[in-house]
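One chain follows as structure tokens, the form predicted on its own.
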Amino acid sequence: MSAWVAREHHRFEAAGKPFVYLVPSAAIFALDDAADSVLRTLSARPYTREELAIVLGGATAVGRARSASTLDADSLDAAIAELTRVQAIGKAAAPVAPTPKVIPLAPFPLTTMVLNVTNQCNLSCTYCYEYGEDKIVDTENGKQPKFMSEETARESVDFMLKESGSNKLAHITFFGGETLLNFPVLRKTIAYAKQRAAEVGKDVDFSLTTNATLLKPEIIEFLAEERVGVTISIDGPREVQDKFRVFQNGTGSYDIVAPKIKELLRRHRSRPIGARVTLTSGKMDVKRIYQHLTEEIGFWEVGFAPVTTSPNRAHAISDGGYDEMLSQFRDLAYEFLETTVAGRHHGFSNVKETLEELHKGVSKAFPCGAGLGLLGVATDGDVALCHRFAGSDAHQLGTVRDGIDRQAQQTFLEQHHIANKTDCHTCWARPLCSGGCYHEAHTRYGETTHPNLHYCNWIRGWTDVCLRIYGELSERNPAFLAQFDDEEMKELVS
């Protein structure tokens, strides 16, 4: 008689629950005490039906007492059932089918441009990926003007609003070097936009990233009356932001951007405003640096990424600095579980975008919408996979004259399936992660094809804190995670 076996996936317990994450599938699921009784015994090695029940209590064997907490043969047969349903057990003989290597009709509409309008910087951040030592583009004595003009960003503007199809709604970053040196552009690049999405019946969104650094009042009032999204790179309080994020002469920039900053807050309340911290080797005090980010200076949010560099510079991030930020992120994470359980915001944005993509059932074939629904535009017009690749010939997927050039994005998306991605066929995370970050792989390995190993313990680890504190919500406040609906329904009617 054929066997049972568990099929991929990863148990947690939450609320006092135990849970499944279904890899193939990412969906979650709680499980009553039978069901977790098989799928934890079938995990260990196939069983027939008459050996769970002989294992689980389900039928008694010759010289064996069946104990009060055993299954008896109803519920074993309809936790079985259950289980098989769901997926998350299948017979032994029958064989798994490989995950299909789908990739998107082409054309597959734009959501994101994000627009280069300079590659310049007033800054001299010494962990920079784009001014450093593992810069990919050469933005001082390259091909590429330094600043877009208003020629090319109208240009990317009418790229932009026929590559995105039917879609009612278009999404421009602006972005830099550092973005608000080429104001002029950008404020003329956003009456632009507005008048040309309402020729075609479409609507645009606007967003930008800046340090802050250039903000003024005249400045502050225009992002604030055409509502547009700001994220402030900042990495913290004064002795942290000024470690690195320095002028060219070596001085700190804190002092500068945080009257600035507060003064955007104070304006700026049509939309939240949110700080992007990058986080180096050395000391970490993550908490530290978000209460002092949202209680201080005054952020609705944060959100904290590694440094993106080569691992032999002194800044890069050692194995244990990746376990050190795993466990200051666990702490943060279950403070924005109490927060929220509570009824209050809290502004940890790992956490919740995390929770949104394991609420959604998000299972990625690729790392993120870079090649695909997000494009970067250079300063000269090329068009590339994202902004961190904008001004690179070996990453050009086209021009915003010429259009997207559909062969090569077509071989890159085929390159660069999670198919592909040997390494991380048997990790459970792969929904969530798909090899991780194409600049990163670059950078850390010298092709975008390769998987960013280096930190799959922490991405691993990293997704199993916020699956507790996915569980721990369902069961203790639920309507939070009910708010990923609503805004899935927003986004299928818009």
Given for the second form:
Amino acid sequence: MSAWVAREHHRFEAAGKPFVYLVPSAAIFALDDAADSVLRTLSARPYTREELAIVLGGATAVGRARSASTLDADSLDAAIAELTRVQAIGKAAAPVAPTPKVIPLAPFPLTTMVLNVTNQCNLSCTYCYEYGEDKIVDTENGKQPKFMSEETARESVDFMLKESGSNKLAHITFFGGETLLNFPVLRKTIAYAKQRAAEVGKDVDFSLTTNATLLKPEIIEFLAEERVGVTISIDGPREVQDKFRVFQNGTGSYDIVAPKIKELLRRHRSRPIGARVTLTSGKMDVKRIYQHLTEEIGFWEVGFAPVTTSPNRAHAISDGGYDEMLSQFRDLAYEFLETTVAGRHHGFSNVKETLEELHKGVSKAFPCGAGLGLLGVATDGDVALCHRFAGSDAHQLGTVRDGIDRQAQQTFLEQHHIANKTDCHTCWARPLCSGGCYHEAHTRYGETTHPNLHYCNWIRGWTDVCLRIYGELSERNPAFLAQFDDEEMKELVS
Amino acid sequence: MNHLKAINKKAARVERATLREPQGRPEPGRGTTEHDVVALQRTGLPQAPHFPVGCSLVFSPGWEADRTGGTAGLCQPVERDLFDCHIGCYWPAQVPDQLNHAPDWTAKCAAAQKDWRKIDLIFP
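What would you give as the form predicted in complex with the partner chain, now that the form predicted on its own is on the page?
Everything in the complex follows now, all chains and molecules, and the chain you saw is the first one.
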């Protein structure tokens, strides 16, 4: 009789019950005692059906007495059949065929275009990937103009509307440098995009990221009026913000930005406004930063991301730093859980984003949409993987004038598929991570194709936390998770 | 299902997709594919490491001849299952050495699907 083995999975407990996250399908099942004991037993080593009956069934064969917790033969067979059906277990003699490497068909519709309207910035944040020693593009003496022209912006809009294919909705995100340094072009681009989208029967949606230093009443008025989604780069209370986010003369920016942000939050009510925090090796106090930005400043949501940098920089997060970050994220995630169960809003956006992916059962062949549904545009109209690579010749995928370079795009997708990342093949978190950020990999390892091995434990730890939160919510507040159904439906309908 | 409960959307889809594929315990009289002969009859993906019938897995120096100088001891697929060796085999020297000794081996074979019969054995 052939033996059964457990297939790739991650077992976790939530609300006192066992669950399993299956890999690579990303399906989540709740297990009863029978299924759980079969899966746990098989996780240790292969067993035949008869051995399982002995180990789990009270074992008349070895003369042990049956206890109440033992499995009868029918339950055992049924549990084996159901676990096999969802591929949580399988026959040891029949190894799983590798997941086929499927490259998305071209032309893949463009969902989001990130427009780098300038590569200049009025701050000199010391950790910034764009200007520091880790920079990819020379923005000071390079070939790119420092500001995007109106003409290039218009060509980009036409490019976006054309490449969005059959999608009815197009997203345009303005980025920099400091985006608002080129506010005149931004304003005209929005007007042009609305007009052109209306002509071709599409909707267009706008957002931007800014450091908030240049916000003033007329700009705030415009952003609110046009329903532009705003993300503010801010690191937290004064002592945290002023450590890295400084002007060229070294003065901190907190006192300049805090009142402007409060004014923005007061006036701009048409879209939720989020803060985006860069975490560094220094004093990391996620909860304090979150409290400050939500309660004292008034942000609706706060998202955290570890700084992207080569490992030898002083602000780079070390292995121990990732452990520390995970433990602080876990605390805030459980605060999110309790607040959500109580039916109130909690703005820790990292956990919400992961919950949405877990709910849908996303299993990624590529870590993000860069080069696929998302493209970045440099100030001269060169199209790149994403905003972080905008202007880099090595990562160019065409221009807004000539369209997407399909050959380059195809080569990129061939080279970056999860099937090529051998290191990831035994990792249970790969459906969500898929090797991680291309830019992070480029900065750390000099190769966009390289998986981000320096934060594997962090990713697995964080995915485990989110799975537990997900399991708890499925028991204690399933209505909260239903909101992600609606968003999926909305996308399908639009 | 009684022992598993689908929690997320993907689990519900897995459950729906496997509705008509009972596995594990076949109904009496209805076999599953797990005991099928899979040798040269390829239905779907191979269930185990796939070695075509006759694959010797042994490298015979000289490739066109076995160690006795004949062809009987060569791995058999060279006569019948070219693609398994020429493309899939980890040891490419098991098929004629096209680079040095048999450059015209596939000259008459413009499209393998159509012309594979024209690829002949190479005798020592």
